[in-house]
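What follows is one chain in structure tokens, specifically the form predicted alone.
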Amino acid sequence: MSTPLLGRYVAVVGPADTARPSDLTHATEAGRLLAGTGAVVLTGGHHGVMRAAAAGVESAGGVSIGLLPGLDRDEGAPEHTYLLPTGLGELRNGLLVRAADAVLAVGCSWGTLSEIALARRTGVPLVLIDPWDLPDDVGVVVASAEAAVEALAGLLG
């Protein structure tokens, strides 16, 4: 049986410094579930939601790629399978969104909001768990990691 996420690239984005415990729980579980489907998980490479998603992927034996804003690979979270320094600063958010087949936003911050906006503007399928109060047409808003992975499969299927 094949899955619509096998070999697809899903960006998991969310707060680094302001991630809530619930964001970290959702991100870890989403990373684990996405890895179980055979998806490759992309993140911004740092801590918070990004690190939690990579830890979930790692626990399931999957692949995660962190696209770092700076030039130092050592600044990335070690749970990632691969860390790619871009030297692009916050512009790497655009690279992250455009390299993904879909985006899963967990929680929200100003950086996350830029990734949400880029996904909406460029037509990249978007699923959100517990975002800020955003317009109704932002994307598919769900309450759990399980629902998020199911929604992503539906969008990419």
The other form holds:
Number of protein chains: 4
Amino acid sequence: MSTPLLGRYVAVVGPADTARPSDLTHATEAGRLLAGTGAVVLTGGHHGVMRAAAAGVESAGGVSIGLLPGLDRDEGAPEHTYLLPTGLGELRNGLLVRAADAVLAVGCSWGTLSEIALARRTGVPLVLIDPWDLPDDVGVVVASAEAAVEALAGLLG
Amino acid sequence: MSTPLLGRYVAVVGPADTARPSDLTHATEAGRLLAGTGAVVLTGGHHGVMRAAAAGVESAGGVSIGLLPGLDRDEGAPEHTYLLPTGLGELRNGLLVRAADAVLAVGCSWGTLSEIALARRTGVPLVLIDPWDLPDDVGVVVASAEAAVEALAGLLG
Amino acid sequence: MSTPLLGRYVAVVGPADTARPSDLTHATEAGRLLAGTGAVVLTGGHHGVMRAAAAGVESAGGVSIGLLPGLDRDEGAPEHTYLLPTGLGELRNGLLVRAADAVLAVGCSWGTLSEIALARRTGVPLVLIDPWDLPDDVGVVVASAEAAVEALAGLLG
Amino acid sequence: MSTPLLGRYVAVVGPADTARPSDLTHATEAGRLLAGTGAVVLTGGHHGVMRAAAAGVESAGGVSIGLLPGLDRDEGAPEHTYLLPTGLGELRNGLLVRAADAVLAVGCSWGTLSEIALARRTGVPLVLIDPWDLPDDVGVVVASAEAAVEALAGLLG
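Let's see the other form, the form predicted together with another copy of the chain, since the form predicted alone is already up.
The complete assembly is shown below, putting the previous chain first.
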């Protein structure tokens, strides 16, 4: 079995409340495929895209770590393998980008945009599915979870 | 003298290295006008738009506080009245948004975009001059420093 | 097999450079025993007590997560199962205390004392082996790793 | 007039709820004297020693900046010249130590001890009035506000 991202950490970020059905589908599929590559998946620990990604990871027997904004582990989506409360509020978005070797953004929201912008600002490789209109140099924009994971493997391999 | 923003804190954010001449002009003028309203101006403490805003504040005898990403006060632009090293790196962008009652973004960059996105995410009132193309609900987009300060006074007054 | 701390997170904190041989022995044994209870062990990711605890966890097939102060995953001790760079410098001490359900301090140093003090300040249950002289209400002081894990199970069970 | 600490930042830290009358007296006197030296005084923004220090600064026409743990500026003691919400909870203790050129601890509590320990850990010069029993190398222990400010001037001058 090929595990090109073994030991690498990929943050999957995206909307919570405003995630569209297609975002959730992409996130679950990306989580499943990332787990298959050996990557550790990081998320913001909440619902929407975060929960969907964790569910995908779980279905493939992989590992996800959710970095929660609040102080209570119970606020996290239970599909995560591990959940860490940070108490940093929205500053945990920056922590998530820092802790990752690459970021995959699925869909967009203002919180997601802050993560995209911080990834670009700090030079963390970035792949995006269905982002908002952003400058052309935002990163690698792809149309499917499969293409996203392939792009991530290329960037980190 | 009218000081509609007396005791209010306004963060002026914008590019450092990639600030255009017009961004610097807007920032200096906004700093000058904000000082006249009695506002305390917060910035990220560095050069470009941050320094220009602090220079405007200084020219009007106002107060600016720069929240630096690093650990060394000497990295800050000396036009600031006070400079506080945070050692948080780019997480200080989020701290800046939190400490402010409103945010004025002048121009844009990936770092600035992270501040715009966090302001929107956390509900901090936002006024923008010359932003990138962003969703229509991003905030109040104006064309001059004078219009920006008027808008801020309206939002916070 | 009894796993009284299954799903609970215990931070093992202690000196890096100034760890004594007995601190390392206690930390490794505590890591081994905590893994046996089902607990996830958190550390600051570095050497000394942190590395020794991670090594104990590893020997028992458990899971440890190291929260590093810097930006580089490679600065972490490789005995950890997972390593997350935070870039927070010594503020990651506070993050470690927050993310944990209980703290076990093995030995002492100024950095360790900051973690002990933050645990007390924020009400996180605290067990200590060989601490400095501190007020009597500092927490449960014990003499062995076995007694420490028993005390932690009592506090969290 | 001699202002040996002009442009230097001194954090005055100490208990909130558990401050003794003598702590408050020392803090107010230290704030008054520090303002006279030209120093900017930083505090945690709350009541007790923090508020007493700010009141002393105010009585001498100096400047204090309070870094609040929460998100609400109104939680701060109004004697401060400026108040900045950080939303970091007790992690703001570390921010306070970082932003300061030196720390003066008046009295002690678990929160104060975390600041003392972080100052020692990160090499920030430290002067203490009435601390708990701590290792001899904790810093310069003095008996009065006057001696504290003299010691600070010696350390930073």
